[in-house]
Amino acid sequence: MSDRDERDFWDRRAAAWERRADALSAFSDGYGIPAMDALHVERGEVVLELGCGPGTTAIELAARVMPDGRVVGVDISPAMVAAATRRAASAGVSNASFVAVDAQTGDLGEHFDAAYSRFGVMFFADPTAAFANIHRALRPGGRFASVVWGPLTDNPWMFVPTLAAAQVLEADLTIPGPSEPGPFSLAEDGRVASLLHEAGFVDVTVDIVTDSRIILAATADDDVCTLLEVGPLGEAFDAADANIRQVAVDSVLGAIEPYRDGDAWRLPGSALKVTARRP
């Protein structure tokens, strides 16, 4: 996928993330506020947010920065980055701005003291030069923090409704390959520290973050949406007409079923908490 591509997939998906960002939020924060509380931002501080989507985490690291610090998220889509401002305007967060900007090949601006990431770096089609252009963006002793996923086979919140519903939505699902962008680009053995590593930065640790993604019974249905939509098969569910869409939210509900642990069904999932620090 070019990068023109890239923007234009993520400009077409940026209304439903915007649509589902508290509830993307809830379910991802179980990865990303490991990584983020391991970034150790301070008050007054300048962090960069490395794929900011709707905005949600840039708000969060505004607040562990105020009074005096300031946030600067970064994404390739317009339409994230014009989310997220609203966003942001909306919960009256003056600190945070938003700039529509390829973070593997984009002027980032000036040396940041942090600079942040939750699951946004896995897409990069060129993370060499993605991580040496944000080790540049970083002052010397910068540092670094991410979240991204783990192998698919521990991710069954992923692979077990997405397959349920593909047949439904006749979607093509195509997995990428272990190195190619994609959720699971990072998730194989020693690759994120390698390309780290070869990067600038030193001080690289990795760490594995379990949680679970919760669908309760009393919303199910609309849990199991907001899995679809923001998922890899969301231009298909969103195309589907409702009775389609309706039979695949049954086909998930029914995959799922030997996850459900009393009146929610909980399903796991693996990530990689990633830090490291430009020398």
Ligand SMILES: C[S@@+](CC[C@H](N)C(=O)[O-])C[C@H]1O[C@@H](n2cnc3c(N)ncnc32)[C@H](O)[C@@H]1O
Given for the second form:
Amino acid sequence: MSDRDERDFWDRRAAAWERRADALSAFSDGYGIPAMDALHVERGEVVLELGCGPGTTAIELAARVMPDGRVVGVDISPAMVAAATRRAASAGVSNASFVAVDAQTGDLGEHFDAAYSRFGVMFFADPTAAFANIHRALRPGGRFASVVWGPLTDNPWMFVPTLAAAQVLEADLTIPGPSEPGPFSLAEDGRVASLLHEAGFVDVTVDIVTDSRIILAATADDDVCTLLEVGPLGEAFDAADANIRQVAVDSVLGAIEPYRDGDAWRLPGSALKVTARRP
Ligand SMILES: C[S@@+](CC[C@H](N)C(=O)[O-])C[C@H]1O[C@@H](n2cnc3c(N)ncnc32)[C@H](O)[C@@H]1O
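Can I have the other form now, the form predicted together with the named molecule, not the form predicted on its own?
Everything in the complex follows now, all chains and molecules, and the chain you saw is the first one.
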């Protein structure tokens, strides 16, 4: 995908991400909060957030640095930036602002105390250039922390529902190669650490974080819809008629049956918590 295609793709998905932001956060916090904690942000600091999406994490970061600190969330998608701006305004958060910019090539500003990203740094066509750009945006001694997905095979929450629904939706499912831009581009052993070292970062750590996506029996259809709307089949799912959508949901519920645990399904996932520092 070109940078423009990447931007257009996320622009088209922004409404679903905004609509499902609370559910997404409930699911992603198990991975994102450990990375945010590892950033050790303090009151008064100025924090850059990369690939901020609909703004839930920027609001959490803003609370951690208030009253004097602030957060600048950047995203390649103007529609995501608009969603994040709306969310921060309706939460009464005044120390978070949002800018539409490509984190890979754009001017991110300078001298941030810290940079954070939850699943927002795996989509770069040129990750070497992107991490050098992020490095440049930090002050000397500035910290970086992010969470990125581990290997696809360690993430049944993603591939089991997606494969089941793809058949029903007759959707073209292109799985990017291991180092091509996409959710799993930084999953390969050693890749994210070597990219960060190449960009000039030191004190690089990479730790596995595991958690589960929980689908509750009581809200199963809606939970599966969330999963499909914000996943790789989002556009095909949105475009399908109500009957086909229901068949897709039922097919997912059938496919995840092995993960049933009482009144819920627990779909395992695995991510990498990454920290580093600009010397
Ligand atoms: C998987 S979503 C994560 C959103 C948010 N961080 C969250 O956890 O809810 C990835 C986000 O990264 C953004 N993104 C993709 N490529 C980007 C780039 N080159 N520069 C900045 N943002 C980018 C997308 O627009 C999208 O909002």
